[in-house]
Amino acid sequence: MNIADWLAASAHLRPRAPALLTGTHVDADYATFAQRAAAVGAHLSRHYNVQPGDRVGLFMTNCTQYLECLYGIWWIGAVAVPINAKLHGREAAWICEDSGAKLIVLSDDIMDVWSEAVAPGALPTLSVDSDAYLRLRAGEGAAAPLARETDDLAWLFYTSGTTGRPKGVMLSHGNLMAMSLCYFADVDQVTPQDAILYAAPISHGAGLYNFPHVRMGARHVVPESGGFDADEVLALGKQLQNVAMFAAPTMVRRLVDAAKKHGENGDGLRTIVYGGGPMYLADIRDAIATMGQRFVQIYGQGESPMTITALSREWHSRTDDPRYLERLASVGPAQSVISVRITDADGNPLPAGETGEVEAKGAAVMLGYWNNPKATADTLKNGWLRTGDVGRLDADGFLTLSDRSKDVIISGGTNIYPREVEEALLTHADVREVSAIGVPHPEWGEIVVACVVLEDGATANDQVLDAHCLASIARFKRPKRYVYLPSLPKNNYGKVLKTSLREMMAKQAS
């Protein structure tokens, strides 16, 4: 089954309902949403030769016609590749080759970006700001997608390459329906009345969970920014009324200070699904005490996208619950496809209770890297995807999680996990942001370092931090230094760079 077959029910079942929306306009209905997707396919076809399982690249910021060539992409059976809008031009152009695409998709606004990295006519490019664009997607295409079937690729997604280039996701039809399916059983429901809103890149996150939305004929809202502003969203929730949006935790803190600024709380948006990083303990309770019961959180990654665990509205709002702050410390139980189980470093299964590397196995699991046996082979074992994340099951099935294996600190001989330092210290009200990283030491092996973000008007003072610390966590976990920075580095989508922490104080060390 092909994917882009959901957008063909919803044309035929709800031909009149709106579909694609720049802020409060609405851009096109289903019915045009399906006639433009068959158009592009058709002339992506016809004038750059694309074949079925043939890759086409996506580079360019949120714009409703990026959700038009997706499907336009599908609609012939050809693969996706969207690549993030904030890269550098040479590492799209990487992709691009790497994945051997047939051409890039760009919009005018990232043009430049491109043309400064890439010699002209290395890559056939198409426009969807130019004229050119809006006459072909006016045109005709097949009356139906392409038939495929579930292993046949469908996205092939390029990881963040934090530690080296990044590897191809290769996602199948099957993967993505899978992940679909557990939206509506894991992480809310949908109605033809909903709006999805793509304040977050649709290149990646945000942009998955068009498919449930597109399933259900609801409609898809890109902001007129382009992309996340706090008070645009929080303005668009009570425009638009029952709206549904996936962020980043970074983007949750600034939307409850928008929120708190004008005295609102988030009417209109309905769910906000957040992940993709930790959320401390503090925050998330920040978040609901302003904006209340509309949160729901997921733990996933590119290679089984958004759909390892979820932690469900329902356990956020059990605050009867003997154990509710540690249930919603968690990510919350597997989703309905996905086994979640934890190992030690030999791959063997430890009990609930146990701390360990997080692995997954299911239907939503990539299949494999592109062109890359050896990373397949490291990550997938017997089916078993090894996250590389560190985190413990309980005995009800819901996972915690500590930290990525590679942030664990080793001081003395004994593991440091740098979350439990961080949520002690966000638990203090002059704490904004903390990361806590593992610094080389002589004796040690490694200390725990605090880079600290302090509120505004807060004093720089280590020794209240300390003792802050002391009354929550071990004596040996807290920080033997504390770094005051004005913020912290931050990839794309909000990820605090640690490596970057651990660069820059190798840097004052040197």
Ligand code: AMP
The other form holds:
Amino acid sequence: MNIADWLAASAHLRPRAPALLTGTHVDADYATFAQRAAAVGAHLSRHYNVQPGDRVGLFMTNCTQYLECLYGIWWIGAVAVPINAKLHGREAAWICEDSGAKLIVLSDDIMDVWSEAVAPGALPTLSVDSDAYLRLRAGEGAAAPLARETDDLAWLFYTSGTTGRPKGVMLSHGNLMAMSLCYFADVDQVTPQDAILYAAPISHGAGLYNFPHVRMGARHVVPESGGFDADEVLALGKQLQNVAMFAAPTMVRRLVDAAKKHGENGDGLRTIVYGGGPMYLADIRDAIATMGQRFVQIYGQGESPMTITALSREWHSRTDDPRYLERLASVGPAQSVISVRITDADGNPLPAGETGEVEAKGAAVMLGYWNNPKATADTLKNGWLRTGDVGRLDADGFLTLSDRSKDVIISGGTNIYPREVEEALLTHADVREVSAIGVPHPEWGEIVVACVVLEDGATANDQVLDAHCLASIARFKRPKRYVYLPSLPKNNYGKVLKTSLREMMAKQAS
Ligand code: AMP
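Follow the form predicted alone with the form predicted together with the named molecule, if you could.
To see the whole picture, the full complex is given below, headed by that same chain.
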């Protein structure tokens, strides 16, 4: 099956249902959405000779044309290569080169980023904001998407890469369908009355959630700002109702702050799916207290997109469960098509309760890395995906993550999981954000350094924070040093760059 068959089906079943919206304005119904996708596909074949299996780069900020182009690419059996719109033009060019893209589709607001980095004519370009695009999408195309096999490549997903060059994760039509079926089973139910709001980049997790919503004929909403503005999201929730969205933990925090400021609770935002980075217990409790039960957590990675475990709405609301806080601090049990296990350094499975590397196997797991058999062999072993994350399973199958394996701090021969230190410090009212890292030390091997961002006007100091840690974590885990920063370095998806923090500390030491 071709994942674009879902668009064709919705166009037949609900031709007049609103499909693509910018803010509250309807740009296209389902019949028009499918017609445009078919027309874009036909244009790509005719003008750029895009054949089934060929790659097409997409370098654009969020807009409804993004979805037209994605489905246009799949309509003709080609492969989409969505590129994070915040990347440098040279990085985007590298991804096009690595993937062998035949052309790049751009939005005008980042055309300069591209043309400053790439010689004119080096790669054909198509602007989705041009008159030519408006004309071509009104044309005709094939009546139905080209037939594809489950294992055929659909999406080359370049990892965000907090270190080194990104790798192209090969996601098949079958992977994307498995991910979407898990959305229905483990994350949320979707009806045609619902809306999915793209407040995070369509090139990444938020965009992957288009599929279950196309399948059910729901609305796809790109905020007018094109990105994340907490006030705008709260307003759209009220105007559109039944809104679901994917949000990184930093976005949830900003939404909660905005809701508090306006004395609101997120009315109309039915489901906020969060994930992509650690959500601290203190933060999710605050979010629930402010906005109520609207939250679902997912844990996944590009290599098994959005689909390793999920902590459902039900588990967020079971406050009378004796293990409620433990559940809330976990990322939930495995999603429906995935098995999860924990392994030791030699790859042997560990029993419940023991900490090791998280591995996942199942229908959502990637085919491998594009043109990179070595990385594929290192990461996929007998179908098991080595996630590089450290965690433990409890006897009921709930997974609790500690850290990325490379972030674990080894001090005096003992493993210290930075997340535990961060969770402890975040329960102090003066601490807004914190990241704990390991810094080389002659005696201990490494020591824990806490990089802290204090709330405005806060007065906490080393002594106060030290006493606070001592009240909740073992003495040997507490930071040996505190560094106060105005903000934490983050990548384009809001993930804290521990590598930059470590470099910063190394520079200070030298
Ligand atoms: P990416 O491939 O860029 O989506 O990054 C995936 C990584 O983000 C995972 O391997 C985890 O380290 C982290 N991650 C994803 N979801 C969660 C979550 N719910 N809690 C903690 N970390 C997460």
